[in-house]
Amino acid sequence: MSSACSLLHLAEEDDRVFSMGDYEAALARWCPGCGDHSVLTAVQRLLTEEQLKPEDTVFVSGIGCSSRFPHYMKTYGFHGIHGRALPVSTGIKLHRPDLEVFAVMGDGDCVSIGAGHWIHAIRYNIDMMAMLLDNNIYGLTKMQTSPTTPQGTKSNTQPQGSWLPSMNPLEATLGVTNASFVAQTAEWIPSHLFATLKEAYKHKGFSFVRVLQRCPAYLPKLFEDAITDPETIELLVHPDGVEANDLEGIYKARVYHDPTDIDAARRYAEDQSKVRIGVFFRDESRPRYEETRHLPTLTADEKLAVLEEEFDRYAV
Amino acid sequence: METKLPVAGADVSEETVSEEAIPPLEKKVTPQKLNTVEIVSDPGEGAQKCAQIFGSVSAKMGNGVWTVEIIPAEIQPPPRIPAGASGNRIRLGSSPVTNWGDRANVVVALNEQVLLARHRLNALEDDAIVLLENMWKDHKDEDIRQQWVDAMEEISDANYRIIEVPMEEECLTIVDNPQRGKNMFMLGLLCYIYDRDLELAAGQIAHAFRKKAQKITDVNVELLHLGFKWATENLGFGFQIDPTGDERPHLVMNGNEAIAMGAQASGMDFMAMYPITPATSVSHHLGETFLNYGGMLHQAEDEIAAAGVAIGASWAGKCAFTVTSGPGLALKTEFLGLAVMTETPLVVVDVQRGGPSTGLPTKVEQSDLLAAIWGQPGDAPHVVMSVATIEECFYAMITARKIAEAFRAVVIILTDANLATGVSPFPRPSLDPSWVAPPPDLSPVPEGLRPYDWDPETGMSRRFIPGSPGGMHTLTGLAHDEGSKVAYTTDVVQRSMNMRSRKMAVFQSTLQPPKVNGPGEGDLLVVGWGSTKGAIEEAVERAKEEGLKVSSLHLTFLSPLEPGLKEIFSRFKKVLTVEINYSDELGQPYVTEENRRYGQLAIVLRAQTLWNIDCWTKVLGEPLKPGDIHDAIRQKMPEGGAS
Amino acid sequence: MPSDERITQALEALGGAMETFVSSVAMSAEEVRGILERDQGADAKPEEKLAHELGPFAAGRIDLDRLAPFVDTDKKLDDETRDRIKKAYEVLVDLKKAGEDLFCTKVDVDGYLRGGIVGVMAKAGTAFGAARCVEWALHDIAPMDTAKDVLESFPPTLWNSAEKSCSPPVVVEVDGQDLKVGSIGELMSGNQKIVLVVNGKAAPAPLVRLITPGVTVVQTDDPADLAALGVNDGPGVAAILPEGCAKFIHSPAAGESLAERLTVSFLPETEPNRPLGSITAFQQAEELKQLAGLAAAQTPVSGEAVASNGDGPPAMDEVGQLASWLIHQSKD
């Protein structure tokens, strides 16, 4: 069922049609090479396709390299403080339904300090899209290691490499309860970015996408194997996922995962002897918390009536 | 048990009645314009039922009335003991009441020892007259009954009136479980010595029991007239209050439900917080009445998401709010700059309680002032204001909405534990469809229009809100400029600074200087803010009234300071905040001029008048009373001044 | 009156419907509030305006004077626009109050069905017209000739496709003679939901002409199976008929095949033989068989579904086809 929405702008047919140069603003500024490049261009497409109305549509970020991107959307952008995206995005999107929320967080972001809001989105349940672009490291600030950093790389703060094994994203937001789309996909390769960020934008609920992508400044390397060797990426294909099917000639290692298996999304999560791509989890019967909270509109007078009420109880 | 009782005024010749009924005393009245009562128990006896339900009953006589809790040192401490003392303190008047007083005139109590906390807290007067449960001083445990020795030992240098009260006995005679009836007798011994009219009571006792089976009303309904019985024939003695002859209809409630109540008369319907004490009760209201209401309480994962919620949902329409008290201002801090650094208004209601750290989240102070206008890093210009009564907790909300979206602003309202917990009437506000906010100007931004096209002179920009075609634009925390682009030049960040400021200076320009209460000049102003406003000028009256030369000013608006100030302050030989908070004192070891910290209030106004300004504070983790500020008044005066 | 319960449940069954509906009047309402306000109208004082707005603890603390300068919008309404405006608002505020009664009606015995449908229509549509003459006041376009009927009477007719995506369930109580639904096929557009509460004798299959891919069509004695109108985007129509008609449920989220999509419960065996008012045997008997034919396709089709299960959807719809080219040939 459609929610309420205001009839004075129905009156006017839209008939506006975008384009990708609709949706770009400020000439990206990241550096050559880097992985938010394909992202935002992946992004711009999606907005394309889906047609979404700029002036509907926001972008809400934290802070680091990936957290510019509002900045090159010709949408409107919220680029606020370090790990705190998700508390806004969750503001912007229950005051406003009626919105296209966007979150993108760095991994510093989400995964470090964001971590509580990180947990409690995905609990929360919102029909929003959450972006983890995960480069593995610090760059705006210049190489320190990070959550997800892979244990022993050298880092500015850590130069004897990093002390702790790395967090695994998938698995952390796999085991949050109420937890509706998970998936992970590569920078490198733009179909299947494009078609995982198209999944996730139709998904009813908060669907969570972690790019994994490369910092050519700070961790050149991170995933030249992955890159140069296709064997060690596994896709994880099904109809009601990402199919794929222009990537059967080169990533050959194809399983077939339904992603209502939440048993199976978790081992495959957890696993990491492989690269896996796709959709992890989906599920659209979990409840969403704008639905639970779901209230009717009143008019000044009416609030002011059931105010009046209220005194009632509290008169002498 | 035979009761003896110390009884003054019971004329016992006059009596003219049967064997069988015991005679009524004849009642010697005192009229008052004050009077004080607590009723303490151990948890869970329902003292504050009692206390409740008789401070309803006395507003809707027409008394001027302040409820305060008592509460307990610890969350669920064991029988009789000091620390586990519950309960209420109801000051009443013939006017109205605006604060806790100093000390209680009559004190009715379960058991000694919670006797034992109120005196050894010097919560009662001198001659205090205390109905007190006697079923402990003949208890089958020895350790009680020696337990009851010795609390009227510690207790003996008082000159209390000490009425021993068989509670437990007369409600015997009506239920099994007295526990669970006595405040109900107790409610009728207060309904006697204050003349509370019995109808009114019962029918509050059926309100408070309203969800309960009609038989849980009637005996309750059966212990009232119990209490009031046993009163009337031991007892002969009352005190008669006048009403305060303000015919309007009235409400009754506490400053964190006028708080809930302005959020919605304003036409705030977003509010995102987490829970901390004193404040949560502004949610627990809201929590119930927002469903019907249409509004969305957003309890966040912590204080922190509590802000950005609410700035969000700010941004993205009209203006949010959220609810915290000093610790969580403090995590709120960053956010709170990036809500001043992109102009997103929001409002944001601290009720301050004992700090540092978790101090004392059940008591009340005023420490929170600094931090709350200078505590985030950076120049982060937004106006900070109080509220000093409960019924200004609710229109507060009101002006402090239009103005945050009026200025693009933070607003800051401070309020604290004693008007959170404090209840008091007031005159039911009739409600304007005006104040309530709608829904955001979504229209298309003309062409050429940027987010922050600050008006040169006032820095006053409109606001593009998402929806808005042609509007689109990314707010960003770092430095930027009238289009929002981010931008490090030294003119952009001087520039957008000035404009930040102005705003302020703007809305400065707009303020009214404060009215002096009393005499235009004279020898000592004391100058407050916040709840403590009641106190102050209750103590004033009282040092005028043996000719001192005083006059108080009470402040709303700290941050921009209301105009004017200087002015008022050069009309009188010395001035003197009064406040909740930490300052020191010369004459303490080491303490000098040089590096005496003032209050808070102090402080600012010292650095913005340039005035020397004494202070005098205490944290004593309850509200001021007027009788410690009337000593202070006499204390401060100036030489010269009368004493 | 068991007729009563049946409107009673088929309200509850379009509560979503209906909440959605009355909470956009609302929105909208309060929308149009917000543009007045923000207007300090021809001779209104800002300062009086705003001593409103900032209630009474601004007084003695704020001069107004020296703030209305600050919050005045340079946005002014002649009084002509604002007077435009103002009666929308008040129909959209009289449209929030009406309650239920907005979305019932009742087609009188002999009456014409798709009259009753479309007057609720219309007259809860003045919404869109209303929303519609706010527009036209603040662009200044001159309202059309029907813009004081518009806030009267908007029938669907003229409603747009963003409006029809918005638009009024309607429950509606109709004689089971006068149930002709072959006028109300084309109101199943945008959002529509209709429920019909039938009385007296209804032909035994009236609603199978109404089987369109993406409407849902429920044909039913018992209300729980008006559930499936929400579960549906887009139009819907159910008919809550007497016991003893067919039951069915053409539900278009549930698959992609006809086969996938219609659920018949109950078919009844004998084949009417008494034309019902105007609606001969024949028709009634022809919409039996029809419902009849559609049930029979279903059982080997789906069969084939599962067994295509992991390929992709099946490539053809044989039934799909079948049931428009019945629906085509019954068209009158």
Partner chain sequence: METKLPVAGADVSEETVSEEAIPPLEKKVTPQKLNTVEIVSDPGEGAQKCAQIFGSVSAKMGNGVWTVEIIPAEIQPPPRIPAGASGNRIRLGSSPVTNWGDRANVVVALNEQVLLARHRLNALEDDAIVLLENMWKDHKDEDIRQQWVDAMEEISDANYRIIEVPMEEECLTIVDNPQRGKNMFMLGLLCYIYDRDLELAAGQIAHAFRKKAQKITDVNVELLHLGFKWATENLGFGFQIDPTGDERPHLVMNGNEAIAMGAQASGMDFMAMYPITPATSVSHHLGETFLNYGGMLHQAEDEIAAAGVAIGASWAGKCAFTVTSGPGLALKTEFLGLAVMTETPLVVVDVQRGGPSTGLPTKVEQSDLLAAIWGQPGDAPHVVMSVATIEECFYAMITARKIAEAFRAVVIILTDANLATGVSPFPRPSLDPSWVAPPPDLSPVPEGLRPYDWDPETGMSRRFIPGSPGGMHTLTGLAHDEGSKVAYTTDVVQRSMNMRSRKMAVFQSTLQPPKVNGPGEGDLLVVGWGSTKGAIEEAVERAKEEGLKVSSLHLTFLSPLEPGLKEIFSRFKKVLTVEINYSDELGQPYVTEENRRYGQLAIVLRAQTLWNIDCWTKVLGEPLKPGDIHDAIRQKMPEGGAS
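For the two forms, the rigid core is made up of the largest set of C-alpha atoms that agree within 1.5 Å on superposition. What you are looking at is a predicted structure, and each value in this text was computed from that prediction instead of being measured. Numbering follows the first chain given and starts at 1. What changes on going to the form predicted on its own:
- The Cα position of Val306 differs by 2 Å or more between these two forms after fitting on the rigid core.
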Contents of the next structure:
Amino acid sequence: MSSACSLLHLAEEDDRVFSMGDYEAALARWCPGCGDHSVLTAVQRLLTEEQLKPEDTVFVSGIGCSSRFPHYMKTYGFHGIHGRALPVSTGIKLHRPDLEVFAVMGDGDCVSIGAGHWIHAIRYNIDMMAMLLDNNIYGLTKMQTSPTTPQGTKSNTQPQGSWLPSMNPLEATLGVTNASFVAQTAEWIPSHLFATLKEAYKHKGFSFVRVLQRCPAYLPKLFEDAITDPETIELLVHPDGVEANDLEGIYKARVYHDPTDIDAARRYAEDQSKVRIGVFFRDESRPRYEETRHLPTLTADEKLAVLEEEFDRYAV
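Form predicted on its own structure, per the form predicted together with its partner chain context:
Shown next is a single chain and nothing more.
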């Protein structure tokens, strides 16, 4: 392709306008009523509003129902192994900082086998978004107890009821050094879900969003009270968080919470008397690993020379 043609091609790309259909790939095969459908729609809406180029966008997942997400996005995607969405996402973002990187995980995927990666991803604070789609159960493998399963819930692995208190992902995230954005939303409140994801995308650093979601197959009544009784939900509202003005007539329990106050964020996360949604904490001043590490800038030939020199050390 000639230089003139290349420039013309780039100009044409810059003029593209994307609709939601431009991000839709295969037909989603989740169960009818699964909360994953709502999250998928919200994410496609976010990409449309931000006009993200599909070829510059990557979705990474591990294993679980939610981890089929990359198959349903017409972007680049990587469907990895259990618990490894975050290290793969980290590698992609560090080597291609120009890409928009999203990690999608389930509760078992993130806070069980992936817990070690989760903690260090928070500490590294790389500029990417991580979504924990938390239905409190292992759905793909047919109803086993997960770390976030409420204590006493009966499952196929613990038919007498789960023994341990459930893990609180918000508390855990807020307790890790260098956390910079922590939020919670619910898939059955689509306007709040979208607004929260939008705030997370705008944040410079590691954005962690826990999405409470229904599993109609194995825990259909888990969030029944929160869905049918708006008084059980409390909104955290703030100009630097989620305002949720369109929900005033439905969700009247709300608290004005400054998301720069990490002590208050921890108190709200720990208190389980209400289902709280909103931005718990954000601080863009936290150091980001990609900006603090110091690596030499090498050409391709120089990188090969360094590799050859290293290999020569082990020659026999």
